[in-house]
Amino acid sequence: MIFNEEFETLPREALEALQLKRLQQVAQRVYHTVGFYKKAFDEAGVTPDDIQSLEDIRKLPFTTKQDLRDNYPFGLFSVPMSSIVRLHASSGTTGKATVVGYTKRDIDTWSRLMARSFVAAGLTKNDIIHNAYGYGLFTGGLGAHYGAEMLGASVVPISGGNTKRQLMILQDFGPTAICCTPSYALYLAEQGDELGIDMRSLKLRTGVLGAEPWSEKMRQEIEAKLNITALDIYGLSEVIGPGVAMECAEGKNGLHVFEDHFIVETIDPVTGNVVPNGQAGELVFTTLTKEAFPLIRYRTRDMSRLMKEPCRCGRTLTRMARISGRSDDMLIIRGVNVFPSQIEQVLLDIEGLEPHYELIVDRDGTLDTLEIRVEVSEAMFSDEVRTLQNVERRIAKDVKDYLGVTAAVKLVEPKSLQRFEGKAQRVVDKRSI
């Protein structure tokens, strides 16, 4: 089943003609309404009129997360605030990260993209969708919610957390589909087993899972434990939220990028050059239809590879392989995006700590764990145990307050952590997904 048959199955030529027309429009729009883009285009010596073919997109400059931060909070919006009906922000940051805005039409576009995603997963208006993505500034909850309503399905807006209640509702309401992160799907399965619930005999048939990297092995585990078909959904707040790309139930091999709304490129993260089709590279997206917050050549730092071969579902949209990693050091811990530099900032704000630390990320059963080991100064090291414990508590609290993640903190002796000659390796990620 295809939600938007016309646009999802356009012959490539027609799709590319549509993309070019929309690219020309968005280039004009940002050049004339957003000071940042006018300056960036001028510096690159390019004007919107230079876009004569799709390849000409390569003349346009990249946009990075730093550009978004520099223009915090609303500097890249292309419409007046009176036209903005919704704001979201990326998770797990001090707040000074990335804020995104939507017009009424953007919300409608996004809802349709999510409805498309659900239909690609085989869902219909007869489904009951248990939406365990977090509601709030994170785009997962409301994005999936509006999409489910657009489809006409019955949505259970359970949001994240309170696993016992989730398990009760899974049994009592009999939802046929679940939206959550893959690791939470596994956690639910595990907790259900512990409580003696037969998780395989629930009414669940489908999982629309994403927001963090996962693997084929994890998919098999989730499918076996919950007796569902687990499909991958990708997106990022900057581009629109979930619903940028979705795996179809028929192909179950790569995610269709909704190319009538986004142009996707893959680049070499070091040189910035576009890599040949099929080769691994960093995903770069340009939005074609967004009004409030159009983005030109946004560097996602997510690594993938594009597959142009036709898919058995009939969609002509290019597929991207599941995300294989990141070209920067961003960690996703229990669904929260965290940069080691943000943890460093918290540590440096506390007196008596040395700038030597190590972050150990692991998985306890199905849950991500974070341990922070940090060296204390000689002076502090000779303090009473109680003082040291207080410092540990303070670090854990600050990390939780500012970044939204729970961490176990361990103060270690001065000079006990490894030193590095080249690039410091501060993160030990023991998770195998």
Ligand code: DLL
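This structure is a prediction, so every number in the text was calculated from the model and none was measured. For the two forms, the rigid core is made up of the largest set of C-alpha atoms that agree within 1.5 Å on superposition. Residue numbers count along the first chain shown, from 1. Compared with the form predicted alone:
- Rigid-body analysis between the two forms: the smaller part rotates 163° against the larger, C-alpha superposition.
Compare with the form predicted in complex with the named molecule: the form predicted alone:
We keep it simple here and write out only the one chain, dropping partners and molecules.
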């Protein structure tokens, strides 16, 4: 099923012609309406008229999250506040919040992109969507909500938290789809089992899961525990919110980027140079249709790779691989670059471990240290000490063999690590404390 066949199945030549036209328009608009971009373009020695091909996007300067903070709150808006109908903002936990604005048309565009995403997941107007993304300044809840309504589905605006009530609603209302973070999907399954609920017997059949990196092993775990098809959705508040890219139920192999609305590039995070398709790099997005808050070459810090191969679903859109980590939460341990998701992959390959772990990074004198704390299953926890020690040694060996990092490993009892209803916080880096 495809929500907007006209644009989602455009031949590549036609799609790229549309992208170029829209890129030229947005470059003109930001140059003449946003002081920051006029200055950035001028400093880069480029004008909107220099954009004669899609490759010319590389002449344009990058936009970073720091630029958004420096222009807090409304300095990057390209329309007057009288045209802004909604504001969202990040939590600001690593500095000033980043604020994004939407016109009425932006909200409509966003809603349609989310409806596209739900259709890619195999949902229709006959579905009931349990929306456990947070409502409020966070874009997840309202983005999914408006998309569900645009699709004509029934939406349950449960938001985040209050897990026991969520479990009651899942049983009583019989939703057929759930929207939440992957870690919260596992937490719901775990809490339901603890309360004696047969989570596999719920009417749920699809999960639209995002807002944090997750592995294929975690997908398999979620699907087994909830008896659903778990699909990845990607977005970020600065670009529009969720609905920038979506995995389809047919392919289940990479997320379709909605390229009629966004140009996506992958760059080397150190040099800023564009890397070839198929090679891992940092995702960079340019918005093509946003009115209130257009962005030029926004560096997301999310690491992925792009795939141009056709998908059997019929969409002609470029696909991006699941996020493997972030270039700014990448751990550098004794000179080795490591993403938490890589360690997760090692852990989930070992039977008897739960998908709940914590990475403690510290420094002993001048040397970095890494401790991996991971929960074991109830069955393994009851095993003799020698068995647990053997598992710890295997984890340490696998991490060393696959990632080149020496780690101390500590197996902990089930349900002893902190649970998160939003994005999971996996890393405690004591080097910066």
